[in-house]
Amino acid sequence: MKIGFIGLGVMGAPMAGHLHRVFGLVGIHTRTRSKADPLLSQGVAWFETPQALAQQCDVVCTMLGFPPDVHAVYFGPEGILAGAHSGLCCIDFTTTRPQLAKDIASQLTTCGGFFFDAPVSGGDVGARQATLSIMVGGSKTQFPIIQSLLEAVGQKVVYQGHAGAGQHTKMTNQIVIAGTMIGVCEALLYGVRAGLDLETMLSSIRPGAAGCWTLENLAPRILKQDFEPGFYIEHFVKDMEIALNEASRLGICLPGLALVHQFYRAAQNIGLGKKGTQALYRVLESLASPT
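Quick one: this chain alone, in the form predicted in complex with another copy of the chain?
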């Protein structure tokens, strides 16, 4: 199985590394060529375009940033689809629009290939440790072909349904996180202003009904005023915008998500777009009276 990988960012680089270690990569492509150096030095070939890479591969994996990046890499003049051939399998790990996943799937099917949307959760740590949760949409009959490949980068690989279902599942993940994030940030601000000892407070509330990953993993960073990513605010904003657009299309209201999205937009407005999602705390803090 000749595998290629496109997109060697914070997530893509370690994921490509795992695939190379387990299966051997045929070739790579990424926007900033210098990011490819570690894999090139291990003998992986560089390809100038997604099209050229697709022509030489059985499987092409992509891990990009925003939906327009995904669109360009697949549909662009030198994109993957321009190099598509019968039997080509593409897997997109990017969190992107469910409809875009469906469009790629449909186009690739026309070329005799097949496509899986396979967004991940678990962040840079999960990517480095190959412990990602991977939510897969696409053909059920063809899923077994790529399962072992996905298991080289993820710990929990679950087939979720037809094309786009991986993206939809990722959206539900992000919607829950929007809620836990504002709840935790507001609770910490309340605790600070009420004069509580925050560590002692956390020891009471963490084991009970308020317990959540965010309280466990991000509250301690907030207490240390550590707002580094983790997961970038600008990527979270993108995800929330996809979810809100989908919600409109699906005929549902998500008022909590809409509110949290606005406060994260505010975070971007005040220059926090490259900070971690826990920096929502700083937005709420900026709305409080002087102490």
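The form predicted in complex with another copy of the chain done, now the form predicted alone:
If you are looking for partners or other molecules, they are not here, because only the chain is given.
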């Protein structure tokens, strides 16, 4: 397979690196060319547009930021679909709107290609270690063709159903994370005020019923006052807004998610949008009652 990759951010760069190591990338494109330098130095070709890359590839993978970015990369005048050809497979790892995934799948099908929405979970750690959980929507009959490719970047690859099903599954993931994150931050605040040694406290609750990925990977960063992004707050806000909009469309109310969304919007308002999701701790810390 001739594989191309678009989007070399916090998650995309290591994912592209794994794919190049296992399969060999023929080309890359990203908004900021300097981010491509490590792969360019390994002989991967640079393409000026998504269209040009698509014309030369059997598979194009994308890992972008926001739904408008996905729309532009696929539907733009020099986008992937402008360079689509029969047999082209596109895999979008971005978390985006389920309907957008369906729209891309429909358009690519008319060109004789096929599309998979394959959002991931596991943060920067999972991306670097190739241990991501990947939730896949698209053609069930075509899924085996790309399974080995997905397994090069993820530890758990699960086919979820038709186009858009991967994105819907990722929404359930983000709903769980939202509730978990506020719980972890509040637990740490409580521990501080109770005078506990937080490392010792965590050694007790991690192996118990409270154990979770957030407690294992992000709580230690909070203790070190490390709020650098493994996953940007601004991206998480985007995900929560997609989930809330989809919930409204489905006729359900998610008050817990709506509450956490408000706290994260507050984080954005005080300039934390480019920090990691664990920076929610700073918002909650500022709201904590004085001793």
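Please read all numbers here as calculations on a predicted model, not as lab measurements. Residue numbers count along the first chain shown, from 1. Throughout, rigid core stands for the largest set of C-alpha atoms superposing within 1.5 Å between the two forms.
The rigid-part assignment between the two forms places G83 and F114 together. The chain behaves as two rigid parts between the two forms, and the smaller of them turns through 10 degrees against the larger.
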